[in-house]
Amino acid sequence: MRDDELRALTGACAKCGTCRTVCTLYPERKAEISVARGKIALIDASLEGKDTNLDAVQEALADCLLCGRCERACPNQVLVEEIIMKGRADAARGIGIPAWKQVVFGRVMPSPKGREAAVSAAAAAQRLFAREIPSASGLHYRFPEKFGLSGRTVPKLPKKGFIASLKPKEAVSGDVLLFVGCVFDHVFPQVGRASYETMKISGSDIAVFRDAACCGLPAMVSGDRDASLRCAEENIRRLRAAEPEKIVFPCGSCLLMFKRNLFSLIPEKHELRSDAVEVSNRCVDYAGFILGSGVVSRLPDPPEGEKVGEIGYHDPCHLTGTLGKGQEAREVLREAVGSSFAEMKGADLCCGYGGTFNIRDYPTSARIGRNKISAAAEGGAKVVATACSGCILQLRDMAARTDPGMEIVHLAELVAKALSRR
């Protein structure tokens, strides 16, 4: 490794442990290089010409959920999830990104084509190699143990996703747009579509961002930072010629994406730096959204009857821990379901999903994933609300493997099934 950028930031990290207090990892590996001291100290012997072995530097930073713990408790505000993103990259550039990462992040993902394409193959593999399951939360596949996949429950692929199930004529514009995201889009779009029909309740003109590429976090935590930056100046680009007032995001990765991590792809010399800043400034999340459009005023009181605590509320690590978006949510949750909602144990505790964390190391996310999904059944939740992809798709396997029973659900379908007791 060679980067001053890189050597600059790392230099900020006093070494002092704080880090091993709250990380994710740490309860399962008891190691000093799952933390995120161990991998800056590893990181800065690659940059000092200590140690030349970039497979295992690669492998070591790879080990991390990025889920901002330790970056949140840092009492020398070390932007360690920069650093890991960065020092995943610069060993990519070393030893390059599998060719199946380059196809997906370089041409699937830019392109909502390329993506509907991508997940109808995905859709005839289910049907001829996973086993239909049955489930409270809906009909999921589980993929057989010798394919590698640990038996993982997933969703069943559906055969439209929101934006191509929309009408020609339908949200084609308006003051305020919705930008769906990938799984939102293709993997659960009736998440979508709460999203869309709750906004609408507004009387703002809600328009669908139909010709989004991914917002480039996958690629991005993955170390390909080029496939990355091809998908912000495709988003840029198009929603710089759309000129919403407000972009409005059901998934807190895709938030996030806009509202941090598009500077570190963008910096102040790029052409598209200002345009950047203009976009970055227009993104709100779907909660907040809900609460300053004054759709919660338009709730009706919740049912008579209702079962006092069964409803919880898991804070994605991206959006109520890096983005401080969580009371947002909770002031929702509770114009929506009265008192059904009540404060999960462990609500703030990553999930274990990590993206490409879970098929790195599904056991290890698994464990944890399974122990919120314990501790939410052990404080009497039936159901779980969240607001991010990747929290929902973990969960709902869990669930699936620990308490088939509890319902994993996005804030914007209990937002809905309120609206239609009007």
Given for the second form:
Amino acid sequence: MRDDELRALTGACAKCGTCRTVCTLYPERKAEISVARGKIALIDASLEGKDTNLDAVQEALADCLLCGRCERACPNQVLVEEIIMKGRADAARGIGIPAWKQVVFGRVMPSPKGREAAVSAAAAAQRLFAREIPSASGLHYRFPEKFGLSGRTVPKLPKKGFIASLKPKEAVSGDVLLFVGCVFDHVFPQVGRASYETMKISGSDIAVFRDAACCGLPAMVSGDRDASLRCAEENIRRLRAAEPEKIVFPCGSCLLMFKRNLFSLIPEKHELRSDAVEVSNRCVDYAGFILGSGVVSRLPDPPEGEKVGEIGYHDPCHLTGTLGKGQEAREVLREAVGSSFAEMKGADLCCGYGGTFNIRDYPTSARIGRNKISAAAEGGAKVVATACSGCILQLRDMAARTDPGMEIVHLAELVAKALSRR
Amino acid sequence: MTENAISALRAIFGERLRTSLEDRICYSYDATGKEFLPDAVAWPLNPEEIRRTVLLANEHLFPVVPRGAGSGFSGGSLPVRGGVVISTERMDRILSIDSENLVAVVEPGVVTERLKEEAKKQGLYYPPDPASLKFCTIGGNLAECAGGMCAVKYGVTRDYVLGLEAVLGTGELVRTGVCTVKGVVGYDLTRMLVGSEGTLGIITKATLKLIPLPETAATLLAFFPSNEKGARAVAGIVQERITPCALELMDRTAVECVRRMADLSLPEGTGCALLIEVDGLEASVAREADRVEEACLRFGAIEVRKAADAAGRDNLWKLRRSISPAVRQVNPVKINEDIVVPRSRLVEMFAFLSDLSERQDLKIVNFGHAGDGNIHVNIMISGKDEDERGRADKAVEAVFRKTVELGGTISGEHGIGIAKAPYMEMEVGPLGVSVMKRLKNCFDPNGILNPGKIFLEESAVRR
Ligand SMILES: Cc1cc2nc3c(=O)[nH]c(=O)nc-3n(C[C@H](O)[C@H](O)[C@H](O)COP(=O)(O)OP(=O)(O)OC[C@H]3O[C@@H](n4cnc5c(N)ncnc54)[C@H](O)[C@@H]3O)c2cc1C
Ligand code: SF4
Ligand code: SF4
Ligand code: SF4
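What about the form predicted in complex with its partner chain, after the form predicted on its own?
Full assembly next; the chain just shown is listed first.
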């Protein structure tokens, strides 16, 4: 490791230990190496040229959910997420990024076509190898043991994604652009659809960003900044050409990429910097749009009474935590479902997904996720709404395994349901 | 450490012993920012494993360094001579909370706040509340005799320890003290161990005293034009015959560093802020809060704000608790002293400090537990300038001299560790040091436990 920028960032850590109190992983590991302070010390040691083993450092940096809880609690405003992502990139430069990640992020993600192909290949593989398991919340597939994914339930991939299901002339131009994100396009197209249909109620012309590249977050958190940058550049160019007034994100993680991480990829001197700022300023979260554009005022009154507390909201770390957008979703929920909504215990705790962390250490990821589901169930929640693709993947898997009666939905699906009562 | 010693340790701990450089780096620091690599890190789960470790250490002569959360400010948990760090973070069970006898029995790795919360659920109160309470451990608190915001009314960790279980430097497991309120059988070994910074024994269990939870509390934030004015108000409040449960002073720079945490605006001309909390019965708290407010205004407060609800109070506390790490925004290197002077001499001390800061051209940030005369004097330096370093060292010494001259002590709560070892004699004298060394010899004849701490000639680091 040799990054001066990185050194400047880690220098702000006072080694106080505050980050131990909030770390999602610490209760699981009970070791310093799992908290921000330890990881920062490791990066520093590597930067100083100490004889660290780069594999071990990379391993330690990978052992993090990037939930950002440490960063928000840090009294010194140490940019932990940035440090860990940069550290991962530096380590990756030293020892390389696993080949499968390079293929996915380097070639597939920036191009919608390539991604389409990869996703259908995955769906085919699932159909070949997976066997169906019953579940009240929908159909899930369980990968066979030899995949190393023992016990995991994954959503059955639909044959057609949301964008593919649009009619040729549907949602092609408008002042407001919907950035669906690949998960809500390919895996849960119903979320893409619900977002689109509910946004239309605003009266604005809604276009769907059909040729979006991946937002670039998965590549970035894996330390592949080049691939991430390519995604970002593609998106910025296309968005600048389309000139929408607003770009709306149903996925909190995609939004984080545009609101914040973009600027670490595209520094001050980059030729696209001003375009990036321009694009970023126009990006909003789904709930914020629904609130601000008058959709909620057109929602019918929610049915009164009997189901108090049956619907809860899980705060996606990136959306509520890092971007501070937690109240908007709650206000939308109150309008859409009324008293059925109540705060659940530990609403702001990380679901344990953490992008690639879920693949890297599934048992731990699952333990954290199960705790979340149990806390929600204890409080009487039957439906948990949220607004991030990763959280939905995780919570559905966990609910299927521990509390199959619990439904995990995107906020937009509840808004759509409320509208259907009109 | 030798290969043999490591493999003998591995036989005890298995996977719970780590020797990779990466794992050792993560146990090489504490909140002082200094670093010393241990040879190994072990996570015991019970006293027996610790006992066997210390026996091995006596056989192979390697250092054993106990560590809680590594939040210490005097370098107590730094393995200055290498050896094995014994991290208590996995011995974190609350064994019992007895609401009839008002005692709690806990393992050393329990995080202080967790004990406070569990006690609260039963209407009980464990008062010690260092600003690090969300992460520091009971073991670390006992070993440092940590104080906190509420020391002015409720005392410090020492005042809540009834009995201990500890592994001595000989590898013997002793039980000290009682589990009753009274007890006078022989020497007070419990108090010997409290504040001994892990040099006499490794605490494996503690019996702690609880008290009934105060019914309610009110929190005020008062702004003053200067530290001196604030210090006068501290005396004024005490003369009102009110004992607040917190009486914290923060100078202007300290408040500036943490304003963001509490989303706070400062009134014009602020030179210092006092955070005051009163607790007790519903009926008395409101009246006391009013009287505190009046006293503050009488002593020249520019403005007094009251936190109306629990969220507001939390916000004010977050402000105070974040100061310590956040003052590094002033300058990267923090020389952090925690002197105590008699409350009546605070004004004099502040005058001395502002004069010193000017004279030596140093940035000095002051905050702390003014109610008990405990000021955290933080000399903030760039760390790059030799001359500045020299002036800072001189300033530290001057602060200590002045403190002792005013009848104070050079460490109220952070302990000696490696940071204050050079100055200890200044306060306790050569005989004091010599008696302490003789005691150390009884508890730990081979010098296994946390070597290089407290005593000067054994201090591996000098400033
Ligand atoms: C932001 C911040 C605020 C702070 N505020 C305060 C404050 O208000 N008041 C205060 O008093 N301190 C304060 N401190 C200092 C520190 O938190 C305390 O000294 C605390 O008691 C240390 O606890 P720890 O668990 O982190 O112990 P460590 O730092 O790990 O260890 C401290 C000492 O205890 C020894 N030790 C640890 N466990 C055991 C054991 N089981 N048996 C024997 N010895 C053991 C270690 O060897 C070492 O000498 C603050 C620190 C920070 C970072
Ligand atoms: S809370 Fe911030 S300053 Fe403190 S140890 Fe963690 S990262 Fe460092
Ligand atoms: S980002 Fe989350 S998991 Fe990672 S160190 Fe910070 S708090 Fe822990
Ligand atoms: S964050 Fe996830 S859902 Fe969003 S575009 Fe990137 S890969 Fe797709």
